[in-house]
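Shown next as structure tokens: one chain only, the form predicted on its own.
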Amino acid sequence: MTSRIDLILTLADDELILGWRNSEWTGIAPFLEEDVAFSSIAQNEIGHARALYELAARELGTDADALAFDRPLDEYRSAPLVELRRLEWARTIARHWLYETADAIRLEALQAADDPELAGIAAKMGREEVYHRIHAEMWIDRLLASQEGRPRLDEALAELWPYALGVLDEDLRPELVRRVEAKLERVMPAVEPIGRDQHEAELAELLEEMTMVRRSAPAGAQW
């Protein structure tokens, strides 16, 4: 399998299973337009997933379906961020607000490559992007203003930031840790990121409730 498959596959596992996460806010959020909000979202991810898979699939002979549904655990290379089950609301907003500034950072690299099929998907997401970003700072920024909401902002982002450098490889590290630097007016401390040579215990489990429905009717399940 080439280097370039594995990079497809990296970003649409992402993608599917950040927006499987998202969508498990949806009818409890803590405020109607959020519900709205991070199901538009959780589309948004899947339907990237879904252009990344057809991407890969006719490299590889296969389809989406079976890219998404069919491989065992330990073929998926998402990043353990995306994986955690659904976290109390200042750590959801800060793994959205975390992985969107990652994943900004790689899909500009992306559409800086010499791939035009590649860059091309890159910058059409990247605008779409836009507002997923745009939602995480609105949060960020109301939580930082809130007396009892940026000790427990930062309690998160302190959790889940060796989990936000492992979504990037090495060389984009420096950038992320420069823009969280820049927002936040402060430094964040030298930890060891969380790679993608490692699952949370919760993927296993969320694949089972992934393709539930495949594995009932596999000749005729359709996502």
The other form holds:
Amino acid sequence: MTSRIDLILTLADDELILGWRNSEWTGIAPFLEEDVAFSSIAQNEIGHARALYELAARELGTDADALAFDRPLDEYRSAPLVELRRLEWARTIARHWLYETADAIRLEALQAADDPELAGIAAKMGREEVYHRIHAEMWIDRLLASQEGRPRLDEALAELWPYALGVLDEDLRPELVRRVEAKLERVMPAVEPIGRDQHEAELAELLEEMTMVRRSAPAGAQW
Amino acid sequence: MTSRVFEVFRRERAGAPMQHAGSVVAPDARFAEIYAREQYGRRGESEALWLVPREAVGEIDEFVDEFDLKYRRVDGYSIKERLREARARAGTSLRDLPGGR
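Please give the other form, namely the form predicted together with its partner chain, since only the form predicted on its own has been shown so far.
What follows is the whole complex; the chain from before opens it.
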């Protein structure tokens, strides 16, 4: 498998798994407007995953659904950050913001790289991710300004920071540190990144649930 | 949590009037923009939205009619033909008006 396919699947897996995790708030987000907005963000992430899987599928001679649902767990390239199941709002917002910040850096690099097809899809994704990032940053501002929110956010950031560092490779990682520190106006601890060489235990449960319908459908079923 | 209500108006297509779509509850105008975008724009159903803080909306809810002036109402009374005749007499027509057809 080429490093290009590997890169596309890495992006796609991150978007698919995070989209799934974010969709776990549908119906139970803190209030109605946020429920709609966060569900919509989840749908966007899954839309990005689909576009990326389709791109990879064309080269691999398969289809997007097969890539999304039929691979064994150890072939998923998702970062542990997106695999974590943390149905707690401060952690959800902390992850959302850390991921969107890292994703922006990654998409900017792709747009600057010498691969017009990937640059094009990165630009399209970027135009939607702008709104995700605005949403995430507004929540960070809001939690930082609140007596109850700030310590809860800080606790969540402390837990998730090594995971966030694991989303990007060594070249791009310093930019993530720079942007996070600039927003929080404090220095983040220098910790060992939790990278893609491992998966969180809850990924297995997620894949089990995510592929349930596909596995139960008879071959050739049309949706 | 302190929240405000923002009334949302949407325009379905260019040239159509802004119509009240509903409202969003949000902590501030920036959140309201995100929420309105997701609730009233994500399916391509709007080409523009207006957001108005509810406290900025003026309301009139009293309409005095002490003398029961029912004759001001024109229900069931067609004036189209009579207007056309009147315009012909006056030598004016819709075509002569700014923006007329």
